[in-house]
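A single chain comes next, written as structure tokens; it is the form predicted on its own.
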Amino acid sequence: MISLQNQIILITGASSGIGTACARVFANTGAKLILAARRLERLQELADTLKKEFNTETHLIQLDVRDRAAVESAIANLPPDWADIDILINNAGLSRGLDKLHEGSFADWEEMIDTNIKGLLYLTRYVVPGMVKRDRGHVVNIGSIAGHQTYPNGNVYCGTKAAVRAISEGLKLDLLGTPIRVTSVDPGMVETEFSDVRFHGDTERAKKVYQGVTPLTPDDVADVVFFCVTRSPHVNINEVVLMPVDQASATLVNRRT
């Protein structure tokens, strides 16, 4: 297992869910963390409490993964201290309604497509050069099991995570040669604020979407997020599926009642 003091770790989409989550368990390693998010106080709080708790160094980046222009003058601009960027995990997502394709936002499939796909691939363009010149670096892309099975009403979310997928691999294609790794970690379902987000804020439809079913936590991805970076140098993990025992694809679950 490899050591992470000091390894400067970003990652995107901190302020909620497996982003916080993945900041709390790299918190104890003596890691550095840019937490970058849309809610600056909800970074702060986390820093405070990363802080208060693990005596944790963290450097707050209030982003948009959307905008272009923003992710560069962020990564173009980090305290040359915070520069050298050792593992990118790009978590920023989301979902955006549950409609038929032919009946769906044009607003939603925009805000999908622009965070999942570009979003990513704005930081993954902005950051994985510095890798390449130090020679080391490692980029977690979070994607879902989504990116592996279409399910109804799910079409263009879909389409986004299948991009995940493509783009992980083709990254890893184009990074053979030099010591970078590109893991893919692809979570069923995970209790987040990730329903609430789909369906507008709608929490009573958001809670049926777990209900009679364990899902998986968000520090359950993180677990596996810290497994896939802490292995040996030679070891590339490409692309971990988990699911709660509860599911079984995108569309069997068993709920009890």
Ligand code: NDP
The other form holds:
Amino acid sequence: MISLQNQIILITGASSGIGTACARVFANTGAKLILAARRLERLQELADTLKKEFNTETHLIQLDVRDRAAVESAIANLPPDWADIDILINNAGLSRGLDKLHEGSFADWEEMIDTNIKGLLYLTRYVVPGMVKRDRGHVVNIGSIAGHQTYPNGNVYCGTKAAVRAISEGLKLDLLGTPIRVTSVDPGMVETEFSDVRFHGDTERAKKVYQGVTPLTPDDVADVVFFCVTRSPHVNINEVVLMPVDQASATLVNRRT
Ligand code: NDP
Ligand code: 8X3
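Cool, the form predicted on its own is there; where's the form predicted in complex with the named molecule?
Next comes the full complex, and the chain you just saw is listed first.
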């Protein structure tokens, strides 16, 4: 296992769910964490907690990953002590709606495509050249089982996650000959704010997604991310698919109630 002491880790979407869990799992390793999301107050709260619990150094960026100029400026203007990013965790993402394709909302589609695909690309495009120059680095993309299996009404969200899968593969191919590692971590059902966001704040509908099952927790996913980034430098974990025991496929779930 490699040490993360003084490594600089940038986590997008650190204000909630899997991103927050990733921040917590790395907080006690001596790594320095750059936490990015739109909700700065959430990041500040998390940073204060991590400082108190683990004395973690953090640098916060209020960032909408859909805004290419903002991503460029955020990376270009990192303070010198924070600029040499070792690990990029492209986690920011969302689903919006669960509609038949021919009835889908254009606004929902654009938000998913702009966040899950273009946002991830912007971060990658602005961070990876530094990794190439320094001859070190690791990119972890949070994909989904939705990138492996398309489910009814999942159409565009599944399309964005299939794109993430292809982009992870493409990045790995293009970085051959460098020591930079690329990993896609692809979970099934994880209980976070994901379904609240998908159903535009309809919490009753969101709760039903997890009813009667034991879903993955954000910590379960963060554990896998931690495993992937702490392997020996010659080992690249390309892809990890993880699901709750109660889930067999994107559509087949064992509900006890
Ligand atoms: P949450 O809704 O709990 O967290 C999503 C995070 O993404 C938030 O921190 C949010 O921050 C951030 N985010 C969303 N849009 C933007 C944006 N435009 N700019 C910057 N940050 C943004 O959901 P999860 O933790 O579940 O989701 C994290 C990732 O995991 C996503 O990529 C999701 O697709 C993926 N995933 C989730 C699964 C699940 O079942 N929950 C399963 C498989 C994959 P803020 O709103 O503050 O900007
Ligand atoms: C989230 C998992 O199955 O809701 O990516 O699409 S699923």
